[in-house]
Amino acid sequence: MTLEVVLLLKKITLQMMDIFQKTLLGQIPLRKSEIVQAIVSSGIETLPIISVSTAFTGLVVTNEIAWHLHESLQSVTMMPGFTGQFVVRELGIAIPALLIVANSGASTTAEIGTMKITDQIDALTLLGIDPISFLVFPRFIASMISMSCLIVISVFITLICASAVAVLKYHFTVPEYFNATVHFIHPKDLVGALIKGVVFGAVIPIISCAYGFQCKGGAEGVGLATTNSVVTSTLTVICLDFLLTYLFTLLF
């Protein structure tokens, strides 16, 4: 990440905080139609791939945890609890976030990068329209909403698939499985998952838009900006996941 992009990220973040504050105070209209459109793009259109990915994740994780428990303890009775905690604390959050980066984040960078090299952003500025308020803010709000909802859906689908494996292969009953899971999952885990979702949802569009605004050099520049955006967003999500997890262990 170049110094130029870092400075732009700082500028966009500060301006976004100012816009968010003014919106809460009623000084700037919320522009609900653009937010809804962004929610459809970043959330609903990403839902199928997230559903498929998390479903298979539930199947794989359950089998892996059961195998390790059987090898080490000769028992799989604690499998529901371990699976539930792993899903709610990590897998149900990280997988949707990374898929949002690959899908919505890349699309946002490519779109804004194309607008940049075709001088559409300069045209917005000449018309007196703030590009950050017009292009970034709706995606910022929509991404936080979409990410939170997708995490809830992802956790639900993963646990359903995990329970199916436990019932069909390891002979748990459905009440037995979910009762064991509930004992390991606490409200603080759900709160932590939603906080992570909001943070990831806030960071991804800012990084994606920043790389789009810095795009130059025609079609090749759009491709390069999109690649750099995905790489930076992915690393940021992984680092933030570690930091937030460590923070939650200290607080909770």
Partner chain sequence: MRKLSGKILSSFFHEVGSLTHFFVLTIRTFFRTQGNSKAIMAHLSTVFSRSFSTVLFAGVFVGAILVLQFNLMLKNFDAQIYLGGLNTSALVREIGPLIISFLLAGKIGAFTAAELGTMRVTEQIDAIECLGMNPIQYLVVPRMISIIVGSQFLLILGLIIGILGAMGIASLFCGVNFLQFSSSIPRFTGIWTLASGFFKSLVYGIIVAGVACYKGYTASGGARGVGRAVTQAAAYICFYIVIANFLTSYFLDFIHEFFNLLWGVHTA
Second form
Amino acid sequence: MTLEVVLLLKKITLQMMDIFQKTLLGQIPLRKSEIVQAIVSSGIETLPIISVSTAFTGLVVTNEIAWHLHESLQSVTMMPGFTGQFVVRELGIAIPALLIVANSGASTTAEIGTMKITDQIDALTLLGIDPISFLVFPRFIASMISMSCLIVISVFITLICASAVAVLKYHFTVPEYFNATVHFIHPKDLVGALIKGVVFGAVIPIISCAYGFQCKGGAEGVGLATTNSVVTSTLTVICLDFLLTYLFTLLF
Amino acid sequence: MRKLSGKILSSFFHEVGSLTHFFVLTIRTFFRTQGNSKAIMAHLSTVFSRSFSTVLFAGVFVGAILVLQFNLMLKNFDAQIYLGGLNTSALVREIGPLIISFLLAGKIGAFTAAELGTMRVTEQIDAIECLGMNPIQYLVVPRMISIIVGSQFLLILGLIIGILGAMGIASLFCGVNFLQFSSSIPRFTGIWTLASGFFKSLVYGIIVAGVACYKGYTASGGARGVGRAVTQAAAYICFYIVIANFLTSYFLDFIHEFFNLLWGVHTA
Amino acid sequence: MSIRFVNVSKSFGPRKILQNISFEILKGEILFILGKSGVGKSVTLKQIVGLMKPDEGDIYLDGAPISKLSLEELAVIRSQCGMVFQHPALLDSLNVFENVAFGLGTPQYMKTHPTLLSQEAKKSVVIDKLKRVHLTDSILERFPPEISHGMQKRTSIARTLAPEPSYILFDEPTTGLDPITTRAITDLIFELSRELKITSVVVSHDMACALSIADRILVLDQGEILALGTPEEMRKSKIPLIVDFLSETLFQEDEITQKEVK
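Structure of the form predicted in complex with its partner chain, given the form predicted on its own:
Following is the full complex, with the preceding chain placed first.
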């Protein structure tokens, strides 16, 4: 990561906070239509891919946890609790977050990078529009909203698929499994999941946009910027996931 | 809605079909033509130098996240003695290969797609073809081989580092020291667990290599096209890996049960 | 010995690029293919070397139908038919020497020219070809991004010349270059065609270039051949598009003469 990107990240983050504050105080009108459009492009379009992936993850997780429980306790009665907690606290969040990095994060960088090298960003500046607030802010807000929604959706899909496997393969009855899962999932876990969603949703567009803005050269530059943006966002998400998990263990 | 989902499904199968075709073509070219070991070594060193530090970094954190989560859960059941075993087994069998290959999707997959895509849109691939060289043999085969081989080493490295990181975090934050941690490992982690981890890594490596080369090689349309190729490479690799995770998991389960039935041997 | 287009049609999805095109490129001539952007000039060129296949009809290179050849047979054809791309398309990972020598290292070429296997033999060929395009051997070790755009273009021509083709196809050789380099590249194309007796097909939208060196000019518009004839015939043409193209050139020529008068 070059110094240039770090400085850009700082600049964009400060500007986002500034605009956020001014919008809350009512000094700047909220551009609702652009935010809705950004939600559609970052959230709705990735919804199918996220749903399918998390469904498959759900199918796997029961199997794996059952295997481990069988090894350690020789019984799978603990499965609903284990699966529920693991999905709500970790797997149901990390998998969609990483998929969103690869999907909308990468496409944001590619889009802004292409605008940059075809001089569209300069054109915006000349028209008196600040490119950062114009391009980044709607994505920033939209990403936070759509990310938390996607995480809630994916947690539920994962749980449903996990319980389907439990019912079909490990002979739980539906109410039994449902009650056991609900018993082990605390509301604070759901709050934690939402917090993680909002944080990831805030970080991903800022990193992707910063890499887009510092894009140089022709086609090669766009490719490299997108690559770097995906890698940095993935690493950041993994690190933040660890930090937030640790924070929750301390707080809750 | 039905029409739309039909369209998505058919385009998905079309995509998978042409991807498979490209992969088979590359494999056939590999066996029919003379290999270029120098080019493979060069690409292998690029793969390593690009991803070594990131894989180490990510490995530590993946191990650390898992250990925190398992510690929380096991505390409920008063079963912290199993922490080391459960954590290592979950890391090797499932989460480790998954998360680290997500990282490789960006670090190697997207990079290769960017490289090949740039060569495609600046007509370098056409030039190679015009000069009478087979671009698949010259460009794709060495890249694919080195990514598949390199990603194996990187994944194994990431898993080892992940286990070490988990040990460190366990002794720092969870009150489980190295000895307690490692004593329960053999109970869960046997030959079969290692074999499943390696098998998954191999499948993920093939996905990273195949999709990245395919997306880069078939890019079109200037800088925008390269951007699209890179984005799609990253997104599709992650998506295919999640699906492959499911398929390999059930396939390995099936094989495991088959062996148990056949010999009545129980292997962890 | 010629390239013949017989009833060639090509479309991308709903967009019809070429409709039923037939013409012949004669041995030893310089043929310019002119037209506005996006009328299928580059597509025409890429079909000759089999990088794209026509939907209907076929192209015959020395009597062989291009779209029906196997990859091995295409490789033989391609060794006689070089192409210079719009971007210089030099391989970024190789230096100038390796780039120019690239065509000498292919299996097809090594089979037919066993004398050129040694590095020294290759080097003398490369230096000879670089001289042909007025470059010195001082840039041999440099990499493409380190040399100027005009030099990249010349290197790319040298690379095409290395396997000694009998046809060279130029895809917009002067697009994006300054007027002086444009002039130099145009002269180079003329020189190579006459001295080496190479058939040149040049895709361009530069009428001035075409008028100065072409033997014949083919004008494409909306997927069809609008006109095919010598520069003299073009100058006399009354077709609106050609008149437009010509007026652009006349304007430039006027400017030049005015400057000379001053």
